[in-house]
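One chain comes next, on its own, written out as structure tokens in the form predicted alone.
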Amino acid sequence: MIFDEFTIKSLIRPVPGFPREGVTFRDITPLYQSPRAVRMVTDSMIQRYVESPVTHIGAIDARGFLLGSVLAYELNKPLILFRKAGKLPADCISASYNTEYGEARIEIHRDALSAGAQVLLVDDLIATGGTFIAAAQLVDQLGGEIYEAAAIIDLPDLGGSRLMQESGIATFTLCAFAENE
């Protein structure tokens, strides 16, 4: 299927004030209401990672669940999950991170990979880059090490993917929208 950019943004839904005044939230519930978006993006980000090195999907809580999940399947890799704090049950390493809402921690379990992974992190968008940069740091302190960061979104505004790539870390998106936009 053709990656088609417009249908993908007319169907990512801004929802201005939400969850505070002053930011616009990128609501992708819509994208997932049609079967035909779901294909193009999970089919774009599957042709992009079938032949790299990655040997395991890292998808962020929550909404990178549902794509991180396509792509393990699809790619046929473990998926490790990055939770937010006290969501996972067994032996967990932390790590804080700041968002354009406040400051948050995501935790993954100690045991979900070992040395030499090649990790694809996965999210429904870059913001800040708060999240991914935290989950970076947690595959590193298991000896991982960051093949690249996914996300259907940029919201380059917010600076999140310049800060990513300033500390070493890949990215791709499939859209981008400007805080005006």
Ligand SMILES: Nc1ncnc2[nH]cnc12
Second form
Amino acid sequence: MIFDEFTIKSLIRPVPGFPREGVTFRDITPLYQSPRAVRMVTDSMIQRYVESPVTHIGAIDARGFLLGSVLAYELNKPLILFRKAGKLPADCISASYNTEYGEARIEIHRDALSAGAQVLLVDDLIATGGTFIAAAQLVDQLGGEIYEAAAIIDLPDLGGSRLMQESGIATFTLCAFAENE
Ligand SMILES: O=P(O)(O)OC[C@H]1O[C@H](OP(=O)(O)OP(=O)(O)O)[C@H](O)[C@@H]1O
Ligand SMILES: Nc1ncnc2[nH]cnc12
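Switching from the form predicted alone: structure of the form predicted in complex with this ligand?
Full complex below, order starting with the chain above.
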């Protein structure tokens, strides 16, 4: 299926003032209510990574799980869950970070990856980049490498994708919204 950026963007709902004043939340629930749009997004990502050396899909809690689990299935790769602190039961490593509207901590199980892994990180959106950068630190601590960090949406005005690229993390996104869009 041919990727149609206009259709995808039209299914991402801007919600001004959520979760706090000054933030325009980019809501992906309308997109997920359209099987055709989900297929477009999924197919584009599969096409990009099907011949890549990626060994693991690293999906970020919670919205990153939606796309991450489908990519792991379709690409036939192990799925690594990056979860908000306190959710994973076994021995973990963790990293703190700030996002556009708060602070958080994510964790992965210490045995989730081994040295040499080529990880594709997956989330719905890049804002400040804090979440992906924290996830990349965890991968690095376990001796893995980030092949790329992929998301549906970039919010370039928040500087996250630029910061990630400056930090040596390659990024890939399917669409972008300016602050006033
Ligand atoms: O680039 P950043 O500034 O780090 O922001 C992006 C992150 O923020 C959102 O997650 P959120 O923490 O709201 O959690 P959720 O997926 O559980 O809703 C989004 O799904 C990304 O994970
Ligand atoms: N503006 C935004 N919309 C949706 N998720 C986000 N995560 C961080 N900033 C966000």
